[in-house]
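Just the one chain here, the form predicted alone, laid out as structure tokens.
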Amino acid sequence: MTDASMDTPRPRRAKTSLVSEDARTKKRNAAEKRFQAYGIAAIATGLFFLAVLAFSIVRSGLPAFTTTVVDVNFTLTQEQFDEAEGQLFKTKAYSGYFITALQKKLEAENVQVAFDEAAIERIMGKIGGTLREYYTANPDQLGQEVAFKLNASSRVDGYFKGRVQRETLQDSRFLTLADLDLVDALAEAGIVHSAFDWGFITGADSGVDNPGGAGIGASVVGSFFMMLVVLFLSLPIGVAASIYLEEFAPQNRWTDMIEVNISNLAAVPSIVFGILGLAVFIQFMHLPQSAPLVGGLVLTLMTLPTIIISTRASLKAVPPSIRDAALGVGASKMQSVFHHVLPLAMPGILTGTIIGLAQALGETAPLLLIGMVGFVARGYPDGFISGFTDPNSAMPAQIYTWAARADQAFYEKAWGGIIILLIFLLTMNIIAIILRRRFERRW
């Protein structure tokens, strides 16, 4: 029976060739090509939506960097100054002088249009108070021609940018159709035109009735001081905790519980850290409310898990042979870690730190809970120490405040603030890439 089974002929295998493909190879190659096509399609889809997002942000935010200004050369004599200061309604007298000078300029340009003090106030604000404030502070300019560059009202600015249309405009105390005729006449005479708005970059937040004067500069300074607190607290604490857990801590239940809690803290919503900061730092420790110091402490708690996890991953990536070689030549455990392992892990540590800082820079919810809202940033701090303790805002909170206001001009400012915030985030990520390339070592 055994001999009979051995005599049974075996089925012959199909002959294969290195030149021609069989059916199974063709099927496998086709599946591989389909998978590559799926990957390319996924990348193209992501790039498409990224391009759409970038285009929407730039298109909506660029108008925030320009403003409509009124350029007027005005001369006030000493007699007119004394006469205006002797009247009961001083700013009204200054407005009258300005209107007279503007009418003469338009007549010289052969522009015939009628306007009054109310129209001037609707177009460029209370010009009388501006003139009185300037000449009171600069009496040496009396009798000389002074070039005033005044910001137009937000609705006139919206008319130049297309937000306000003649067809849909209804006469109100803010703007009328007759005012638009005056604006067109001033534009033809070269008095009203668009210019780059430096005040948006260097200024502070304004009231709800003055979107044209709103700026993000003070909030940028608040974010800077806040990031200093986060950097100088989270980096040494996070790196020290990572070195201990990875290199020195024994493997027991205590360290296992710490590792689990660190992983859980990395997934906690940011608003929880805001509630913690409000309860501990403000209500219990009585630290100054709305200060970048408190904001930095809250964001430090939120950033620490990210830095610890990335630092431990960088330490693990260093080959064990580095440690063994250092210990083999007589180095202590601490010397092997700080002289050999830590320098090799530095690129990953720096990358994780900067990514954590970039994440903290864009957080809004914790800052709102501790009072770092946009309207508290009324100016720049007086000094370095006051930059940490004085009430201030941050860029994300300022953007949120503008987006929550009803005026369309503030919504435009919010888009402009997003552009500045993205520039900061891109800069931080570029620095992370450069540092990683600078310190990276291959083996």
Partner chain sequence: MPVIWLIVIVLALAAAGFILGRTRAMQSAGGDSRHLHSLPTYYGSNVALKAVVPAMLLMVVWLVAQPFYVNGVVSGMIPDSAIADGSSRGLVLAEVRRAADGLDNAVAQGAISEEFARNARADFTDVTTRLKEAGQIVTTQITQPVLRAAQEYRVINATGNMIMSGVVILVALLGVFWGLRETNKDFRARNVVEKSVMALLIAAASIAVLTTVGIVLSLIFNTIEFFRLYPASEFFGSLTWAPSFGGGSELGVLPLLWGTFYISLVALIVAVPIGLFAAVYLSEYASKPVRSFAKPMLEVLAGIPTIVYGLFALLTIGPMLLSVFGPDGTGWMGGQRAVITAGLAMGIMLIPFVSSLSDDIINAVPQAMRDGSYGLGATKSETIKQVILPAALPGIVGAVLLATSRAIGETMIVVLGAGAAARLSLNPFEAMTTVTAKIVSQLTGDSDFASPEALVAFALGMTLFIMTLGLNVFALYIVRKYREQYD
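Numbering follows the first chain given and starts at 1. All values derive from a computational prediction rather than experimental measurement. The term rigid core refers to the most C-alpha atoms you can superpose between the two forms while keeping them within 1.5 Å. First, how it differs from the form predicted in complex with its partner chain.
- Superposing C-alpha atoms between the two forms reveals a rigid-body rotation of the smaller part against the larger of 22 degrees.
Can you swap the form predicted alone for the form predicted in complex with its partner chain?
So it's only the chain below, everything else dropped.
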């Protein structure tokens, strides 16, 4: 039988060679190449999105840091002051003086352009009121030349930045085409120009109708006080909880429950923490609404799981020999942990804490629910304690408020706010990386 089966003719196979690829190998190799290309394409897409994101942040955000200012040297004599104060429409008299001075200056520069008081008001706001306020507050400046640096209106600012275009502009009570001629002439004379906007960095929210005066300073302060609360609550509580769970906890139902809770809390949507804050801290405990203290408490509860998870990892990384050595020379369990394990785990704990803080700094949704919306950030707190209890906003909430407003000029401010927020986040992350690089120990 075996002979017979050996004699059966084999199916004919195509001649193959190791040197030349047959069709099947070609197909397999092509599939291999294709698969690899998919991977490269996926990574390229991811990096492309990152690049587009970075590009649009920088391109749209940088204009927020400049503003259009009007530079005028102006002298008001005592007689003019008295005369203006004696009139019925005081501010009108002031703007009359200003316009005469501006006309003289333009004539000296040899610029021919006609304008009236209304045009000036459209370009740089109610100039008479500003002047009157200044001179009544500083009467000693009368008769001397004062260099005024006035912010141009947000629409003129938009014209300079390309937001407002000649072709699409429709004459309105805010800006007319004739005003743009005047602005061009003033720009040529060097009277109107762009300057760095310190007001954006130090200012507070300005209200719906004044995008030019909006600044992020007050909400940076709000974020700062919130981060103080988060740091001083979540670091000690997080470290204490991790020490217990990692070093002391017996295996029982209670510790199991704690562990499950921590891993679940890490994945609860942030807005649910906002609801918690609203119901417990504001409705139940009657803590002040919109206060950085409450915001800090909510964010503390949110960051705790992050900090606990990273602290436990760094406690686990300390080798048992350290604990054994401490116990061997007569330390108690508590002493071995607090005197030896904790100091060795500290760099890892701090890194985790900074990353948790950075996460908390960028969180928006829970803050909206407890009332820390942008428009409450109208000024700086009076002192250290009122910094915690006075209504304030935080950077991301302020950005949200600007983004939700109808006036397009606020969008630029929102992007600018994002640049500032990202600078803070970047700094925190770099500090965390440096800490890790410098103090990380491999056992």
